[in-house]
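Next up: just one chain, as structure tokens, the form predicted alone.
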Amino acid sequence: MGRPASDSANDTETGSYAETVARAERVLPGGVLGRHVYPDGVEHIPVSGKGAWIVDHAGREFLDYSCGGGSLILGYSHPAVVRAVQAQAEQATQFVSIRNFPALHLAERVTELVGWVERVRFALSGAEAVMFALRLARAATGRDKIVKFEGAYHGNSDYALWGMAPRTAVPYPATAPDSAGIPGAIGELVLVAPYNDPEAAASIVNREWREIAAVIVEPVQRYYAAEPGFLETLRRVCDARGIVLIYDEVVTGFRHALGGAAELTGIEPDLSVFGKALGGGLPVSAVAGREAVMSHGDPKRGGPEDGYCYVTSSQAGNPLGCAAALATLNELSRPGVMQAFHRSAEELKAGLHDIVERRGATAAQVVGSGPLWDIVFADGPIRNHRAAVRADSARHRRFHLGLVEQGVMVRIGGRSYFSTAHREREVEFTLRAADAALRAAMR
């Protein structure tokens, strides 16, 4: 599993990786920092990273598209954010929420290159970004109900952590918490639809539309992307209805296209999230958009009963991951960067097809919308939420345990991401690894 790396992994850490685990449980609820566990037979510590490689507490080297959760968009330590980094260390690491000229600088060219935006606020996660904007629409319409869509994460709050995977179908557009902990009562003001439905997202909205304050929907959940017709239908039943629609563009912002998702689908939503590729690494996220709906965050309005709306966190604006995000934009607006990016991850899944069928693996497709990727095991084509729960989970998950022991590491059963460090070399590599994958998973 990997391979050995030529540099030591880290002189400063010793004993086993069991003694490793158990310092951990020591001090961590289930040893670990959050709900992602790698599975028995998998000892994996990560170490450091460089490009598109990283290197584990027992100095192997692997081929990594785990890429920061996303957000490493630019690969690992890419000389741009590093540099900007250092820079602005030197100068200050924090101003708590207060005008700084990183952030300002950063908020000119998220609206420079997502034309449609007219005013951003900045938060430090995709999550915390997701709550300031369902706080927003409240504040801009006067209601509380918000529809989302069956098997989209749109990161840790209360108010989404619904329907996001569901143990058992239920009719829609009832729902169930995914969390202990969260008050069974904020059930009543999420309502969740089918995605790729757009019938169904219509008559839900239709039906209940003076309490709904916003649809959210990510344009591409998961692995797959909105079909011709659905966002349409939403932007014109939210028309219709005075109901903003927001964008959860954590995934897709800055990676799918520089402008967003309307830049490729021309359809403009009244709120944008953005997260993960745009910090380039660090912590930063924004929540961005029409100044009619935005407009509810600026503090002179004076108080709620004036529309005012809070949205803002002691590190919002942080200009060290300020600085850390400009510079990422600035490296992916460079000629050619976007489109070397974007070829490279399409020649990677057009090798993965032809893997497919040399080998006659017939209930195995190749998926991911843009620069995503992965091979499932289904019959049928995967649209939304219900058809992903049917594929064969055990074989998806032996075939990501047989890219790691090739030595592509990979978040197993989770989604891999490209990054630009992610070239031909790498390509090549994880198509060799992916033939024994699957024909491990195969068997």
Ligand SMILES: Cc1ncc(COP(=O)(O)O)c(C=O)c1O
Second form
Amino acid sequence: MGRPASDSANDTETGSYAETVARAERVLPGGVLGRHVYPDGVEHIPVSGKGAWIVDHAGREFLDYSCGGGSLILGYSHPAVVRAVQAQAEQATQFVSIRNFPALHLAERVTELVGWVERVRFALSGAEAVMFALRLARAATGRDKIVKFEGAYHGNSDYALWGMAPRTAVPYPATAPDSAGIPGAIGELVLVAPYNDPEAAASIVNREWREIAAVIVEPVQRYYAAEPGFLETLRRVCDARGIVLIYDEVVTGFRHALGGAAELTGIEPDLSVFGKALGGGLPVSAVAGREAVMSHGDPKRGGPEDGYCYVTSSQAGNPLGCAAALATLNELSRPGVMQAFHRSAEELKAGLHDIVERRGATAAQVVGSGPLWDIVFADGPIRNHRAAVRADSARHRRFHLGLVEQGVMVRIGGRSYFSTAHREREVEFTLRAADAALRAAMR
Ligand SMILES: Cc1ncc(COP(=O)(O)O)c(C=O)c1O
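Instead of the form predicted alone shown above, give the structure for the form predicted in complex with this ligand, please.
Complete assembly follows, chain above in first position.
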């Protein structure tokens, strides 16, 4: 598991792995920072990263596909991001959230790249920006309900954690919360529809439109993409019913295309939410879109009776994050960078296809739209949540554990992200590891 790195980056921490876990459990719920845990047998605390590779507490090197949950689109410690952060840190790490030059430059860059966007408001996480987008939609329409798609993750807010990972299939548009502590009353305001089923979504909207503020959709949900006709229908019914169409582009933004999902599909939403890749590893997100909706965040409006919608925080437009984001977008905009990034990801997926065929793994399929990838174990196409949960999760887990065993760090059970630092050598390394991991998983 992992190769010894030339020198350990972990020279200030002492104690065994078990002792470190015990220390963590004394101060962190479950000994972890969030929801993900490493399964028994995987002992890993990342301590440094360079490009596509990370070094852990034991000095072992791994090829990494967790990519900071998809934030590290340029890989770890990209020189352009490091330079931008260092230069900005010398000037100031934070200002009051009124105006600053890094944030202004970044907003201009976002509007240049995503042509239909007229206004941008920054936040720190994808969840926060989604929450703002939904609030803006409610402010703009004077309605309270939202439509979301089963299986979609839109962050950790009370509005978003419905129908994300339902344990039992309830009839649409009803839903259940994904977390304790979420007021049941909010469930009355969240309508859940099946992904890639335009008729089902249209019928929910047409029935309840008088109360619907927004339809929020991921252009690529988990690893399955919106099929032709799906976004078109959502756009059409939203237009017909005065509903705000929101793309959650926290995953796809500046990853699948620099111009966002509208560049790929030709269908423009009213608002988009960006995060993850935008900050290049620093916490930056944005809600962006049409002036008519975004103007509800203009403080000149006064109070709620004037339609003023509260969309800010102390760290909104943090200059350090904005400097990193600007460097990231500039790097991605350099000629050939996006093309090489996508080409390498497609080479990896083609290689995985070959392995699946060679191994005769008929129930295994390579999935992932654009620079996302995984192998799942299911027959038939996967185009929505209910098809995805029918896949063999035990075998999937064995495949992921096999990858880790071979020195490829993935989030067990999660999807893998590609970065611009994953090139030919990394693709070859991954294919060798995947061959062994697939063999073990099929046993
Ligand atoms: C599609 C999507 N939206 C929103 C979020 C929430 O982003 P964050 O974790 O930055 O709050 C995520 C996170 O994985 C996501 O995948």
